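In the form predicted alone, a lone chain appears below as structure tokens.
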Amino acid sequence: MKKYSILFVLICFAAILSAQTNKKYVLVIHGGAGTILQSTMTPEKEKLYKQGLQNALNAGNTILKNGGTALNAVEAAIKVLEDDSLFNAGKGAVFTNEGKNELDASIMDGKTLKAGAVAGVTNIRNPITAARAVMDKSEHVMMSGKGAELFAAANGCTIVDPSYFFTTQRWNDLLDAKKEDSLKALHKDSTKALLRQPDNHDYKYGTVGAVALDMYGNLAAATSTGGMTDKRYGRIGDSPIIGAGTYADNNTCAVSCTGWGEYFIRLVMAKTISDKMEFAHENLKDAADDMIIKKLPALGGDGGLIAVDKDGNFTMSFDTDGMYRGYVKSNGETGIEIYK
């Protein structure tokens, strides 16, 4: 009789666990939006970008399909992109006017609304792990500069010499940006004909992001960036700002943004999409498209975002010529795209 009682308890436990999981999950990632044209992309470079995105998807998908959380999945995906020098985050971070790399990152748990962020850090190999540490191991949401670096070191994050972040491509981008600034001063009226056009921000901006819905119905979002090429005065964009560049709420959606950060901050982009869903009862795609396709360019900004809602619907909205992006679903459906 006792044997049957134990069996009954196990069956009930399994039933409860099954009821708590919908077995459906989604992971969406981005590697930045901009004037990304197939006509100017070599096949070799395109292959490298797609492989980088695939590696990030694989890292997050492995966690989700084995019953892991959305929070762990987005962190894992971001770490892969931070370690890939093609993307403006971690190893591929751009240089400031002073020739330094200053990195920002944030992460948010849609179940609890807990969040963590770091800004202006210079020696943390994976800023997203530092953001996660701020969320999990402190009572704060955001830390910056030296304080964030000390906290990260004390909480197990990998610390590297700042030279780790150096890449020749990013250094050349800085030199070009400085040259352009000099030409602007000398030729205010003819700058458009020289080097990069001032309305093409792609060489200056870049971000990576991930959003996920796990099989328990929980959402999470994470974003990481090296900031803006040739920036001065400790400028910080939207990526580490909860509600602007990153947001997640189990009742609505998870969002990660990329683009001209000042405008995403002014629009409180990520939180506004969540609010439009909650209070105006808009669906995810309509809410995202309204903000990215209408509100953002109306102010003079550009960029894109990825988002997934509580039901597993996702969108990848952008108003530029391209956005490095990819997704994977629990049913095996997957895709990676670059161009519009």
The other form holds:
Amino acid sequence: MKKYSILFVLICFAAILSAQTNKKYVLVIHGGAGTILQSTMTPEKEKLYKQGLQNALNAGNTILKNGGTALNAVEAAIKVLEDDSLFNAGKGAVFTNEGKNELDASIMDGKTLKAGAVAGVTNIRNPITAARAVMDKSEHVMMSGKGAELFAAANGCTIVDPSYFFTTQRWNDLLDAKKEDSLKALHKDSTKALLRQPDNHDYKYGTVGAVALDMYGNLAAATSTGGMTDKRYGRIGDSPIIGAGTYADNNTCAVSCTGWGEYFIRLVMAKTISDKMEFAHENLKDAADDMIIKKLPALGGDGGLIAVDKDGNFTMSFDTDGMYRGYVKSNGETGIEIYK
Ligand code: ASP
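Provide the structure of the form predicted in complex with aspartic acid, given the form predicted alone shown above.
Below, the chain from earlier opens the complete complex, with every other chain and molecule after it.
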């Protein structure tokens, strides 16, 4: 008799556990959108970008496969991209007008709607870990500049000398941007000199992002960036702003954006997609496409986003020539793409 009751308890336990885990998970990442043309890309460079994206997918997939959370998976994927100098986040961050690197990042948990962000930080190796610390270890959502740096150091984030972020490629990008600014000033078109605007041919947004659904049905989103080349006056873009560049809600979707940040802020991009699903009952793809393909260019902006919904449907929508992007699903389906 006792044997049967133990068996019964075990069966109940297994049933409860399997009801909580549907075993289905999805991870989607991006490494920025922009004028990314096959004609101007070398095969070697393309291989490096794809390898960088693959490394990030592997890091997140390992966590999700082993029953880890969406939150841990997006953080791990972003950390890999931050450490890769090809992407405009962490090590590969772009330069400000003053020749500095000021980094922004944010992360959001769709289960609790808790979020964390840092903006304008100059010495945190992985800003996404600092954003996570703000979420987990403080009462706040967003910290900036010196304060964020002190908080990150006190909470175990790796601090580096700002020179860690120097890369020749990004420095040359700044020199090109400044050359263009002086040309514009010469032609009295100085309004555009306030911020590097993506009107030159080779413009790329290299921000990185990750969204995930884990096997417990929880969603998470994270975004990290160096912002825009030649930015000034403490400019902050959409990436660290919850609701603009990043959003996650278990009832709807998780979103991470890349593009001309000012427009993403004005459109409250990530939260609007969630709202369109919740209140207008749109599906994820329609909601994202409406914002990225119609509303964003109508205002004069451009860029893209990745998003996954609570059922594991995902979309990678952009209105630029390309977007570094990739995904992996629990059924083994995976892909990495760059161009349209
Ligand atoms: N959205 C970022 C910003 O405006 C730039 C990017 O996506 O690369 O700061």
